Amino acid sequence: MRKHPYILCSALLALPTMATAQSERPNVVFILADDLGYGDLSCYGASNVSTPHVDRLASQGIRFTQAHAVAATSTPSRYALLTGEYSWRRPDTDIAAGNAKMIIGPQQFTMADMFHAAGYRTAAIGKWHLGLGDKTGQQDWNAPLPCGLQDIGFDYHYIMAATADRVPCVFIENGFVANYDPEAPIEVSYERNFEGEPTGKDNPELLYNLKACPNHGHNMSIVNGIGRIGYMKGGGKALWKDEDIADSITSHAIRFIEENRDEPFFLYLCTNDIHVPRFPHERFRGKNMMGLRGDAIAQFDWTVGQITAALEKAGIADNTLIVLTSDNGPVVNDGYEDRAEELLQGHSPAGPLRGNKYSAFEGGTRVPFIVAWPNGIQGGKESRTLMSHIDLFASFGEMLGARIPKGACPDSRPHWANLMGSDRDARPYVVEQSLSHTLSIRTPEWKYIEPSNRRAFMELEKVETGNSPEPQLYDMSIEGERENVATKHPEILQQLQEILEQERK
């Protein structure tokens, strides 16, 4: 049940507003990929893959070239952007286990509870990874969970309940197993395997589709010929195939377009594709140069193309607002024997920016950003306004008139004037936070990394992390992050750091 009723909420606060009729507001469709680096699209200057379809909304809109996510990680980049809180101010925002419970509990107000509050219908579709059902390893993935979507906003429902690299590999619709196979109930633990159950590291023969790295942890239980992190038991005719998950996606997403087409909605579509595993549909693999990272970013093309033309068959293409962004930066060698760093041939996931997921360079969260609506935007501009995840909640709400509940999105500020193009009140920094959660704060001229004694590099991965024992400050004129400046510019290094005590505070 609710444990907030937003219209009769006591305590509310009214975002100052530039709302428009309830009969003039635009659905509201958020894509947001999953590691796709902020050189990965065409439009922002890849060569190596071509990305149609998100070049035509870019064309229609506005691309945005200094736009954030709040984390270089997925977790807590979803946790932020959904609720309008740094994740950082919680110790239980790191990336998620497949069987975590909810992350965003039902007390909290979202931001879809705010677009449900202003008459929207909402959906979450695609990949999810914020935690289901009410307890950490005790969900009971054979009947209703007690806790979910239904709780913080979400009218419907269709998601993977973490990545695709982690069990459980079922989707779940509105709280319930999808396509429930009763003849094989699921069992999944993250702590032990389940006797009898063959794994990637005991059994490599059975990977026919993708073949794990060594010691990087997707060696567990085996789902679809590919290892994967946690065990898993069950699921039937449940378990998604790797290759149908862009489909099963995109097919929901169309079906909830074209049953709410009469009435303002709210989408909050997540793709998979370029997260690994790796392994799109047969239409797509062998196409591209880069190998199975290339495949998938086309595959990802492809899913913005069929989003875009459902709007428009659905006859509300001019009057629905897109958001195209990514959840954090790209990396490359993951955890599967892809060929994916092998085969680049001179492409950069991060574009010419440092570092890459995980980092607290730049590479870790600048990402690619696009805003469309033919009825509020011109198209074919560029912005170097600042921009981050964190105020999307605030400026929507500021777009609906909403009436937010005192405390909630307490990190975010609305900045919708920013997002139809105008560089007027642009934040004047963002915070971000890498994986190992050190802190950076972002101006439009410098960027300060806090001190950290974390490892430099990611082995692995081949990641640098930005982590150092010294305070780092980079002239951001200059792109690449390059030169430590902070020994030349002490005043601006005491002004950045005491900017992130505030936030801290």
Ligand code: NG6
Given for the second form:
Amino acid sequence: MRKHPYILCSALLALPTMATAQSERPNVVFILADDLGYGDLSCYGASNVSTPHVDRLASQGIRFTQAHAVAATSTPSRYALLTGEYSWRRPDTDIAAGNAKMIIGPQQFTMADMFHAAGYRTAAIGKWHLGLGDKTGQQDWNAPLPCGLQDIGFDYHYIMAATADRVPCVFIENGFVANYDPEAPIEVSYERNFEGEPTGKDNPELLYNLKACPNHGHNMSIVNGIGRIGYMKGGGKALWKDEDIADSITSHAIRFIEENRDEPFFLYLCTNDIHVPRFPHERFRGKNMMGLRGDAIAQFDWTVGQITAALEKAGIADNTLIVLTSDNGPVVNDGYEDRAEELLQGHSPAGPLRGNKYSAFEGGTRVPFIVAWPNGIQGGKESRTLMSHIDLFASFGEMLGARIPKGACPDSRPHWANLMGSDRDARPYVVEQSLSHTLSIRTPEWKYIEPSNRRAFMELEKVETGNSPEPQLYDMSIEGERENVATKHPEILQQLQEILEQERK
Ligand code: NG6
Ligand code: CA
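Having seen the form predicted alone, could you now give me the structure of the form predicted in complex with this ligand?
Full assembly next; the chain just shown is listed first.
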């Protein structure tokens, strides 16, 4: 499992000026929300929902307004974050099925490997969505999986294989189904149903918790009165209840914090909130004016409050660095009849940005991004520095003084000082990837979206994809990407096209 024995960590020699002294190295808690939009938190302008715990974190740290996920959907966004390699370089990083094999190979050096090599205890808790096992569709869910997170640097994991709307609907703990029920062996298929098992399509009367939208993929197996993508059989007492997912994730994260209070740790904590199916615990359900989507935001905020309280209780809050962000932009209707759209009541999930999850427009990838670290950062700041998740790997490496093997995290650049609030030597541009692999180059002033013949609008989700057969150029001093100025500024268009061409090489 220790793949790179030659990497000596703490090598303060590697980056002597930036590396933090070993004794002061912070714990790192990386909180990755799912589908949480740029406008979904009160500290980013939301008013129909209140997020006091996140707001407090922002007031103690830095709130970034120009930070970007690499991609506008989950799997590629997470792949790039953990490997420091742009997802669009690899053809197999699109939204993964629940029975996809491990997308990050055991030979790849990940962000978790780096922390592990630096003497940190490492854990992944919550949504995974990067595949498990060594062969797609061939996993035996009734035995330990042959290839897993232990092979890419995580000492501990308690994860959902994919998303809550995809089977298998069980948690995996250290390579094996948690609460495994030997009376109910698990079978999973993304091709055909198992004989005698009801589906949302044929048995809509069994969808007692949430109905799926007609003509959407959420009409296959039914678990906990909710239709899913994919088919599964069995599971018994191991099956999750959607209303308890946030509690399970949070309690496992707290336990990891308590158990590791005395040594440095890296906790990669990915919430299920606020992805569909949105079905939070009854403590939250029915409480927000926007219905389930608002309730899920409140539940996300609760998780953040629980984590910060656990750090305080363990006496390690001051030397714990928290990064809070989202894997991609927001979507309102993502395939369940949860009334999210009709109940928005003026709320704009992407704030002032155009586009949503899936889009090449800013709403697809510009995400909330908060960094707090009482020992290292003076709070209450806002940063307009251009940032990308792609740089977190190398930036943490810079903080650790880590030695990174040749070829690892090829697209990640060290920008630790920017994370700490300085605006000097910032990234000149970020690359953004949409659902349909349309790439954009965004500088502080401009945004170029490459031409694409793919669809311009997603009907059910009501999402503008940003695709157009024409090259698009937007002046980013005006929020909203409304006027394509490509023909007015051919020289800028050409510059950005050249940058993209270079990056592609
Ligand atoms: C899409 C699903 C959507 C959601 C998304 C993944 C359909 C029509 N839509 O394919 O509901 O599950 O995948 O979201 O099936 S993500 O945030 O994990 O990328
Ligand atoms: Ca997502």
